[in-house]
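Only one chain is included here, represented as structure tokens and corresponding to the form predicted on its own.
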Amino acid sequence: MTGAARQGGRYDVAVVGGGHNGLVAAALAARAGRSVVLLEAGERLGGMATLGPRSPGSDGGFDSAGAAHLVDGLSPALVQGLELHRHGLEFAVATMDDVALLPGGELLVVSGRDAETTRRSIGRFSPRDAERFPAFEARLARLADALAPFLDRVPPTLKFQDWAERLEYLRLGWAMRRLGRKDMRDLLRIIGMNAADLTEEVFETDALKGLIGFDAVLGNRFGPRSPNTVYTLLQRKSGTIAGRRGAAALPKGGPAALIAALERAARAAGVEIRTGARVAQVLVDNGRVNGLALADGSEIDCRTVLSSAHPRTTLLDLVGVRQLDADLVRSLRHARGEGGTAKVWLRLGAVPDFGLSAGDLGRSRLVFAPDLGFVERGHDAAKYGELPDRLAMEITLPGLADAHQLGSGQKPILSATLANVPYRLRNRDDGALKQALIQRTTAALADLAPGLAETIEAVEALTPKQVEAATGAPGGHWHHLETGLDQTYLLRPAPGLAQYATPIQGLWLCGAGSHPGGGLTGRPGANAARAALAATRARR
């Protein structure tokens, strides 16, 4: 089924932002048979995920960059309902390696496809670990899964006013009952745990305990020892991509690929989509919506709204804190959401040698975290406004895989996430945080490849207020909130907003600040849909 025609100029629904949510939000919509429109401020769809350096007059040759570079837990249910396979989503690498880079050279690699590449690699550094390790994978995984299926589900409220919430309570505890006793005890000794401690319990190999205390923390402006780092990791495992729980994987043409197939799907299904098209108020009338005032002076008649954009620019800004309750106000006023990553590209003359083959590198997605140490003292660092002299970093080279993601000459595009970013640095504006990410970023990688630093053609960075500029994201964070236990399920992003309604009837939320959180899943955009869509039919 496709959208219905508009009847006399009004849409059925509105949705605010063409980031890979609205996109899903959009084509969910329309698949089930409601006028759609879909309103995008920039020039380009996709959001934060093609975000990128193409700033005009660039030469860098980075037409393929993105501030993403592999896609983790991409809800199989919304690749398989909106068909995105037959709307051009391949996948180059369906299961990339993870490689820990050590000074010296040394490497420790965690296959995906290969158990006993593993353990063979793990094994060099500690036989004690590389017997562990399995189990700890296994556990991880059983606890994961009993997470996974409310990733999916809309969050009951606390008021238990129908059936329907306190099937949702009952949902909940039997998957707690299914795991079992004892695997139940673990989950509650450890969801609030740091994973510092986690992995210190169980390993002594100080490269791997750094690879995994990264994996908990990156995306968030967390140390390996801040409070409930374990759940963030359990997050983070509990996603699938091509079939395999917890890995991270590689479209073909990278993320704006999966940006494409969803805008194909979207248009399938009869989205209109608008870019420049800014969104200036959400229009109310008696507490519900009345449509939508954009930027140029027009207006969209429409009484549903779902919206992508931050949380807080969508209630304090489109609608305005008069509309609002002040309790609700102060709660989005200080949700945490001070960006803490950052990207740099690299566009070099050759392939680099982090003591891997071409092909290797290309199916890998190597990690700069030499121990759990390491990672901590850099969150100290930007806790206070300064940049750590060494980041943790992961590094993908995606071109080597993918020839749609080679830069201009056919070059090898080198893509580093950096962690443990100051929001501002102190006492030095933007640029200076720029040029030092820069210079910092090519030093650590030239130490780590012998002889990089020749082949650099071409550097561009992003720091968090740039990609606050850039998407009006406040903060520039790029799960739009952090997403520790106090910020997540009930109580994202704030208490009354986890069911994605919002004070104002007709007005939904439905990007990363939404239940599950960020990351290109598609979850938040699929569930605020499907939460609007159930409350329309019954309004009707």
Given for the second form:
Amino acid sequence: MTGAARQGGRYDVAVVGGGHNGLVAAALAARAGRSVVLLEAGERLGGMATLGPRSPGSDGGFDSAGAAHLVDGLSPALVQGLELHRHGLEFAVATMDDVALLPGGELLVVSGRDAETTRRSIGRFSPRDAERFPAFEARLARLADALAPFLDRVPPTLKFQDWAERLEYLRLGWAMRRLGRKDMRDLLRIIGMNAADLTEEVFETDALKGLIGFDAVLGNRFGPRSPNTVYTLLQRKSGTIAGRRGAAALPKGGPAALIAALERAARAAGVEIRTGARVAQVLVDNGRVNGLALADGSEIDCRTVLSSAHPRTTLLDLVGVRQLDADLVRSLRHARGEGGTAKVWLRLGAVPDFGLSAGDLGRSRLVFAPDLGFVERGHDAAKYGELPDRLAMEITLPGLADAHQLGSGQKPILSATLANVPYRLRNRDDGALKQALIQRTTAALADLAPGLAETIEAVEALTPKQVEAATGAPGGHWHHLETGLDQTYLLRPAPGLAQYATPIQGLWLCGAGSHPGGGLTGRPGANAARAALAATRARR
Amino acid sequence: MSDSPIIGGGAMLQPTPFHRRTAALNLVNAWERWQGHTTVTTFLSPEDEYFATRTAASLYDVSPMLKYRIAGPDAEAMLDRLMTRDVTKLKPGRALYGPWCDGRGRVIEEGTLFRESAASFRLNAAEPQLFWLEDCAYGFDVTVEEVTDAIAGLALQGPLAKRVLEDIGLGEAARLPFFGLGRFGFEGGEIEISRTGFTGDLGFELWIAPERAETLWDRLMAVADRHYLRPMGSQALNTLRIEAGHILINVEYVGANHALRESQMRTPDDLGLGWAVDPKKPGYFNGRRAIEAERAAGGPRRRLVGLDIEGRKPAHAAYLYAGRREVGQVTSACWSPVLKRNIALATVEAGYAEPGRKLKADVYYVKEVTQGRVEAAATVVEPRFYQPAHRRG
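Right, and the form predicted together with the partner chain of this protein, after the form predicted on its own?
Next comes the full complex, and the chain you just saw is listed first.
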């Protein structure tokens, strides 16, 4: 390759994709002394996190809104390592309260801060459940604790070949052993179970079971009666934010502010960030990365590429099947990752009446999933390609806790994340889906918050197909690939790819499709960067 | 439901397009199953059928062989990614033999690839491959179609095979080069003929539409007595292919997509097919990284070898010893009539695989109604026991 053809510049490391995992990987590589360029195809950074409702022609005034509205598993090691607080990351609410909305205006509160509030709230439905809840929470926390260390670690292979790998298995074994016999037995019994069966063993209150069942499935194409949803629940609980395991936090300025902090951290470390730079091809020479070809015809000269794009995009499109083994191509094609989650945003003329004060509303993650059957029936519809008549959803009103997140005219924005919205919809195109999402969301909210409908000033929606189109992630799934047991840890994104390395030497996967999955955790990006840096150090 | 009766848990085996002719000649009524078809084990005397092939010519019905047509603008690229040999070098009108592997470099199968035209190939295989071929076709502009039942196949093998072809008006085909392939006019229609075979002898394989199979058979058999052309069954073929050193799936190895145990899977180097892996071919092929890694790490752990065994008792499934250490096992064995040697194909640990190595074979044999056992000296040799010059001539 001649120098003239490589006008894109020469770097030690190129990172594909400017989502939060790409930013994390780029920042870590730069801090390790590598020259790094980050290439984002779009004009904005942040990937799915900041993918907003600013559709062409929209004047909704939703500037601060993004597809993500909370942060629930950001790696503490990363916050510290990248000095994100110094770069501007602050939390408006460190620990959100969970509030289950019920038809008729009743509420069930699981407070992130005050156990007594929780006890009293559940007690109004069932004194027995109120009594059992702390033990249940502690039980999940213990089990989640055992899984947590592995979120920040590179999964071992199944070859048991070198000592580092054996050590990793020992570590895994030790984490299980440390649980003690009783908890270990408990974990083995429940990890493959469905969340509905587990909650029904313990609780009698529909609202509580619905809340837990919803949390177990949100983001994946599962219902609470789908197998191994206890595992997905535990995985959700294993993240730590602002020092609390399993909690969700509201960043000041929203997820866009987290992205901005990551961008500052990356730039401070020396990362060159290019937007509007679409990667067309990973150049491979004799099985090794030999640079990147960009859509504009220029080439980047580099030997290490970290790609935060979907694993299928990275390998099947950017590398191409001709460089890969057909069985690997098959595993990648079969990896499940059709999105099942959508967004609706409403700009409201007034603070809605959910039976909470404006201050409490700002601090609350409202969940409308009044019972397990409600969520499961939604999943039933979705799995047959139908949009459920009644949508289970998670709602925040971040502007009520953080004025930076008010919409235009200082009006509160209601951000709803909708479960069970099928990517592959029968008899309905995406435009009709968008209208139906808006109509069904506003109808549900009109029931839950009297008078809300009359205050709606603007609405927007985001479907899985739009997420796909905007991010290039096939399926538009917020984890890229589902996080069921069959697509987790050693098996994520596909057998043989779990160590972030690919068959192409120098090419690493650093996005949500890799362990431990999506969500604003930064962990796939960090783990992949560590693995790639260790490998290049070894070769130097 | 189909109208074929159900016996023994499966649909009735299908007759091949040559069945009516072979059945009339199958004097001992010896049949066996082959990919859902009945084929002849022996017509009367395996020895006679064997010697016809080595000294004159024979006909063997290969119609049940699975056949796949791969066609389209990317057919060459797709097959080049499938096979370990360089398919881009295969010209239209030529065939090649070689293995194809999974991503871990383990042989799925080996077979013959015919390039019928620039953009159309036919792959012959012993085990079903449609699933794998379709997986391999993803991302390529090709169609993959199974054409097993659309093509009847007859192997004409033996030193007089050319003369037989000349006698039935196919003299042009008789001049095909080794591994050549062509289409010829025959009896008012077409026939495809390749200079290929499984016997290690001079020979051809004749491919024709099933409805014209009997015409072909009749034309050949009409000149049979002029050249001692004899129909042959699988029993004689097995001796022939062992002499030729041709491996057989499910005997020398189990295909990677079917093996239950990892230990039964084999890389090309394990099977002595290293020559059919082209390290210089520019394109990636399935298993390339794994095969190169195995080579970089010092080569395979075991190798397929030929054995020359003392005595005349075939060393079927014999364990092999170096001193007291068990180092391998025989996979195929026979007395070679043409070589007058007791030969075998075996898999042994790589450290004991160099030609000239002396091993001991633990040979069991039938002694009327009891079993006898003898410890026979076995010498490692190249597995191509019989390679007559006229094979390529």
